[in-house]
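Below sits a lone chain in structure tokens, taken as the form predicted alone.
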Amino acid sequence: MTTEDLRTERTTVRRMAERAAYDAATVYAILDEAYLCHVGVIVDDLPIVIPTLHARIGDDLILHGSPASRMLRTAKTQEISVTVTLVDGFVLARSALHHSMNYRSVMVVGRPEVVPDHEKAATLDALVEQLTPGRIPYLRPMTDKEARGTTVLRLPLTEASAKIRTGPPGDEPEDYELPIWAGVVPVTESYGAPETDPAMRMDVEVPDHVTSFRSSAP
């Protein structure tokens, strides 16, 4: 893991700079907990933002999809931005103005690299294992055709920043005397019971890594 500070001029947080963090440990932890990111690219002079799955492998952020994906085809030719956000709570203040959210977010910028064909299968296996820990040993190996039919990009994590809000609301001093409830409503993520594919042709026990889905994720 890189020990470098990931702050650059382009990733420096301007608004509420006190909430910023630039160390790799903080940035990587947020990227690892999240699995959905938003990728920003410019297509025909129009900025577009596309949601997609991601995974961090070492000091790279991995994106993948169909070669026909407009986002991936464009991302191969330009610098992009990638953002993730984890919502931890709704912050309810004594005035509408001071309502907020507790969150952890990351922004990464840079130019992605195309993962060469001879590295694709291993990279995709690592991506699946990052998103669904313990899954790869249960799967058949990826075929060459499947690997060739997938575009894989890696974005070096050299320019990034995190922004984090925690704690209770911050109200106007005089408003603390008002009889209005204020505080934080925590937001948590949970997973339901696994639903077996109705096309299963045999009785297969649900494996532990599915019943404890993502509980062992970083």
Given for the second form:
Protein chains: 2
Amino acid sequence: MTTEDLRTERTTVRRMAERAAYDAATVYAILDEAYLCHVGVIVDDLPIVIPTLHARIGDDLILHGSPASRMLRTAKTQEISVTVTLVDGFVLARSALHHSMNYRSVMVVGRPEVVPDHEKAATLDALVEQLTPGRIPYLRPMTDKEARGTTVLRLPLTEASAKIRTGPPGDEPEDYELPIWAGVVPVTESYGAPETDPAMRMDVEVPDHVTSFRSSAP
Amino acid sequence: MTTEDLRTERTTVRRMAERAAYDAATVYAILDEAYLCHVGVIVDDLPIVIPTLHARIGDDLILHGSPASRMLRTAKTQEISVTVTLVDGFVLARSALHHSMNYRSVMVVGRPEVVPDHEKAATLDALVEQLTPGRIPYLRPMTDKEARGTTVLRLPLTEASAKIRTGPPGDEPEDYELPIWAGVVPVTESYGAPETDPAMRMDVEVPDHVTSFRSSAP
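Can you swap the form predicted alone for the form predicted in complex with a further copy of the same chain?
To see the whole picture, the full complex is given below, headed by that same chain.
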């Protein structure tokens, strides 16, 4: 993945909105598999990039945080972008310059809307449930105070583009004659054994949704 | 990791430059362990966020790509930010709102310099070698033409800040009485069995630096 592969010009982003259902399905699948996104907002003329969690709910991307967050306060007054990147492998080529990554990436562009108070609890529950399937039915319900104390933003998925690289390296024609091993080293993410909070005050069985963590996630 | 955890205001970023050696060591370790970064640049008034590969070489962050890349052409005329995020675990709390992530993140802010032609090949070799240790001595040397055809940027690490969360959830005091399992599910990245390029024209042993891929990476 060089910056060449990933240059994304605004005209391209704009054009994506007109594309076919295939692209929307691809974009949604990438957004759903990822949980981490990087949000770009302009603060004092600087394009800052903030990592945060996201979930896709219907045709919206949901972001949340403290009402005191300057990123969130700024984001709701401007057009922002949100980028999600899934790494699938290191591409080892026969020459240094053709080294690359296999990856799936999505950039969403838009002006976020503030989710109103009466929808916040349901939206936050949906976000937590999508990130950690099975968790919400297991917890105590969110209080009104908790929901009120959180800012929730909804970014409509009307302008988004996917960028994907798969497969072996693409080398210079003459380099295929060299006795150099080339190929792909796959990258995967895995979940380790759950670590129980040392502050637990009672014996509680580790629930199924934790032992099989995110196995039912998209 | 909520946006609350990660709000990063420009004043904070500015202040980081004055911090102690401990912080520089922490920032450098995070930049070195990561290979993927997200670059924020302003294009047509929009803060776009582009994933790309990076390497730290000395006190600089190295980015590269095609001279045709609008992101790179734009980046070298403005102040940008580069964010790196390593995910360490899902933090499962007793209430929905205290769910979080364990992570280590760095944001670097600055104005990139263009690496001059005569330094490009060595800089690109160092980048590839840091990302895939052992690879460069195994490859044919980069040609002058290849080096000239690549834009290489150097972002001085003078303004950077780290943000780190570790440990178990922090719940509301009364929730510790609830019979709810709480703790952390660790997240790790792993490398699968190397997949040989189907276009290989001869039998070549998989070299050690591939079978033990990135085991000597930072």
